[in-house]
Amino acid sequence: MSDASVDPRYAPTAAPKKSVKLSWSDPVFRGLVWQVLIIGSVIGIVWYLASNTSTNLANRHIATGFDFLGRVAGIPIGEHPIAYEPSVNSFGLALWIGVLNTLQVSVIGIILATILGTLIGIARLSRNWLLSKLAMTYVEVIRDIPLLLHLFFWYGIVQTLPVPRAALNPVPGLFLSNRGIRFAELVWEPAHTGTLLAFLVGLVLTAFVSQRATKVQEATGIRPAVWPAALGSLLVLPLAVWAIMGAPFTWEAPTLRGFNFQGGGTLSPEFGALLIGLVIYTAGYIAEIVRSGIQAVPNGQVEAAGALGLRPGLVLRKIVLPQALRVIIPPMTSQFLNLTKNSSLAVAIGFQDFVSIANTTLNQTGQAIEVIALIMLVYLSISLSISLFMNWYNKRIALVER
């Protein structure tokens, strides 16, 4: 039957359209509402905060900008881990300086403070009693001691050495005094460069190996040996570097000279003061991550083990902290950050780190806003960049069902 034959009233007709209609009780329509009057309201306030503060600013004849940076600075700096010079570099170089000195301060820190919390956690759940109280008993004093007394305490002890004339000397090349402790230190040439740089391609290159056996164990249930790679990339092309550039290897003492010490490498007295304190009292709260960590390994685990004839080190090697570290990360990632916005009390101490070296800015600059937007910034990326190392490797290690 052809299409002229069909009868129309029995032939198809188009599907109606649904008209659109915004309805308050569609939430997809609320919602949309909702966010485009916040990010609105939001906008607004920025825009009126931003204006009225530009008025303000213009008003008392204040001025605006980052100009201020490239400014003799006049700043003296006690500790600069690079060149500086008072009376001819900018503010710039000596807020870039703060910035070293709190990295310096917050990378020490927790590494010493990771070191020194994992042993006081592991000790407090010891068998023996003695170990496991004293464990306890550091942990509980330290965390109801405010951090701001902890450096006042140390300060003072440091404050207590004897001078320089009668530093305490415990070993060959290394003295203690009221000044700072004075250590003979490395003199740097550039052969130490090249062999630094060599380990560095070598951890890649030992980190790459170790990669292509854990592919090949899982495909063969066999592991390829890592360490002579290991052994090759991590000492013998550093070494080999090193011997081909002259194999310098000078070290310089520090001499009394005068009222002090001359020469090698120093730590001063509010450097030693906020690295103590900050490690001991960030410690033991990473003592009871530690602890709390290990606690949530199952007891199988560890009689399994035992069962196997494994010893209690190598247990808590190899089966135990593994397997709590997908615990203790997360909490850990916290404290770091912490440790780091502590190192800002500093200041009362009188070590020059970013806040206190941008506090002298403000002072002498008077433009509070754009230091104190400068102090956020600072701190914001340094807590941002801890927290993606530790995202990255907490994802890392977790378990991933196949």
Contents of the next structure:
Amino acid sequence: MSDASVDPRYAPTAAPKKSVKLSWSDPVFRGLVWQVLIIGSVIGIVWYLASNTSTNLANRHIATGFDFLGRVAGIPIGEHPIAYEPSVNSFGLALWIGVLNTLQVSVIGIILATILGTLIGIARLSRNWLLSKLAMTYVEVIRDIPLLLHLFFWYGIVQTLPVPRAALNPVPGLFLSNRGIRFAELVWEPAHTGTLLAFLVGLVLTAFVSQRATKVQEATGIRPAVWPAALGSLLVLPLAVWAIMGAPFTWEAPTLRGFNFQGGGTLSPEFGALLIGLVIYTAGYIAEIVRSGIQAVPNGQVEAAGALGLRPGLVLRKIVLPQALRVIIPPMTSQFLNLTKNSSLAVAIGFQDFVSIANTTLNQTGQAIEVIALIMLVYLSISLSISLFMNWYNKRIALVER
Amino acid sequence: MQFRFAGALIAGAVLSLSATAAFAQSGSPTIDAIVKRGQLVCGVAGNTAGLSLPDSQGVMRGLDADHCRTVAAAILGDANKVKFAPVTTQARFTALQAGEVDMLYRSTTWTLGREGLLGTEFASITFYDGTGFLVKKAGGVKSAKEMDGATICVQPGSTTELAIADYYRVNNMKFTPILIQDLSELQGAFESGRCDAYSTDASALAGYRFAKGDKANDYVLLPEIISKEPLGGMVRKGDDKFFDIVRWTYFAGLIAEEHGITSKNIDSFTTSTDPEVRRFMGLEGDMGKALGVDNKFAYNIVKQVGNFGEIWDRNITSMGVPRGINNLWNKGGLHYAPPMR
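Show the form predicted in complex with the partner chain, please, because up to now only the form predicted alone has appeared in this conversation.
Below is the whole assembly, all chains and molecules, this chain first.
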């Protein structure tokens, strides 16, 4: 039995090999030429700028390089989350403190602005006339004022607080003065770390129990009570650990000594004014994004949910918000980026964020190009991180079409 | 803030793009540019009473401003051909490096780093200053030594902030800095009591206190001067001819004061027989020609702006600051000019 020869017409053939013709009429060749030209000129321009800059710098006897990062900084920094001594530590550490300060104000600012903005956005859609008009006024007024004025305004406000000697003392242990907010702080001991750890373990346990409960519910339709386990692991367990480790509990209250309060925790006027300004300003934009997101959900969805007997709160949580988020997240990313970059206005009111410290470094060392490059690098890293996270989140909540 | 940021970026771009200038007339690109422009572009602070601050007519007044005028008088023969460019503490060096200004008389302290690393150099010292502290009288502080734990308002990017850090380290004390870029915001923070002390060059503090008028007595300038802050004219490195002119412009003011030559009586010296005075007046010796400017450059300086002492009295003495070490060498000060010959 001779094998039936395959009909040559059906034989699998490779795609016809396209040879690139050295002719302008060949689109492949044309494309190649353009790409080479464009890439070549980009490389050429970059090379020209780089070599010309270094030649000019050398001609002008300006030192270059990143050696200055290891030099002793000498620049005092008011607020440093990690230990810093100007006469000992380097410019590198000073700049790092700047990065931490920027991150600190940005992260807290983003969280607070999101909460405030969402509340105002929802309030604007409220059926309560006063509430919705108040929210509208907030949005319209706040958005119309430049951020710098916001910062000056809040910085001016906190400066009208009394001097430390006459500090306001609304509750024991809390002092409000033009040097900032001073509050009593818990004297941290190992027992507290243990308690915190126990609480974290409790969180994991509760999550586990809750997951089991969901499984049981899916299988039997009856959800076993979770709260006894939650109570036990979140409250009783940490308290037990705290009690076993000696139950230490002492507050360190700020006391007035010399020029200012000593001891306790501090929230400086500069940080406070910057944070309040950024949050209030950005919340105005976020409110509009949230409102538009909610309004983008067709009314039929709400009516359908109502027809199914869902309570209004549940409708908002289960029907409206998940769909609104898809509209909300992309513009929200821009607002988060804006807030982070706007925090560089801190220099105007004396909070030492990254730009402020980088500028001082620039001035003390004269390394303009290097420092500007560092500023760009830092903001690029922060912004890309925010973008990446938000894109991931956006993908996660994206509508899954079936 | 943004514009300063942009300024630095532009400066970077200028550094990147500016082709090497090919001037040949005087051998000094800076002088050629000034002559071609018909104007000296002089970087000043523009916000400090006594050093450079516009008056009610918008004319820049102050020690730094007048020293800018002397350079214009020397090169262009006209003290009014100055364009004052206010530059911030942080943008000043970039502005000079990138050629946005021809030179700085911007209360800038002469330090090793600024000559060694920035591609700039100091041609003169017009003010032997020092870092001081200004406090409110009501606080009762009498000495900087009592200021352990104090909060101090200071401008970022200045030698002041380094000086304070050093002083507090040496004296084993602690302080909290409040660094605000904008001078009026910074002074506002001091006024409101956010800071216990306002620190910068003692001259600027005196000017600030003086500007308070009737309320000047509510403020106390503490006796400690914690650092040396020689303020002078700064030029780009590599242009020696221009450097020479700026330096000798300053010396000319001193020589005039030594000989008692003032803007009022200078014309009576045209008949002088003193050889140095004759060289000074451009009557003999071709002193100006040696520098590449008009032989009457020193005459122009003194006639149009005044000698060093006149400039000082007009701007600094009027604020109630004693001349002290800023006097001539033969009157107990540090200002000393080499012979003009």
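Positions refer to the first chain, counted from 1. Because the structure is predicted, anything quoted here is derived from the model rather than measured. Just so we're on the same page, rigid core means the largest C-alpha set that superposes within 1.5 Å between forms.
- With the core superposed, P81 shows a C-alpha displacement below 2 Å between the two forms.
- Once both forms are fitted on their rigid core, the CA atom of A198 lies 2 Å or more apart between the two forms.
- In the core-superposed comparison between the two forms, S233 has its Cα shifted by at least 2 Å.
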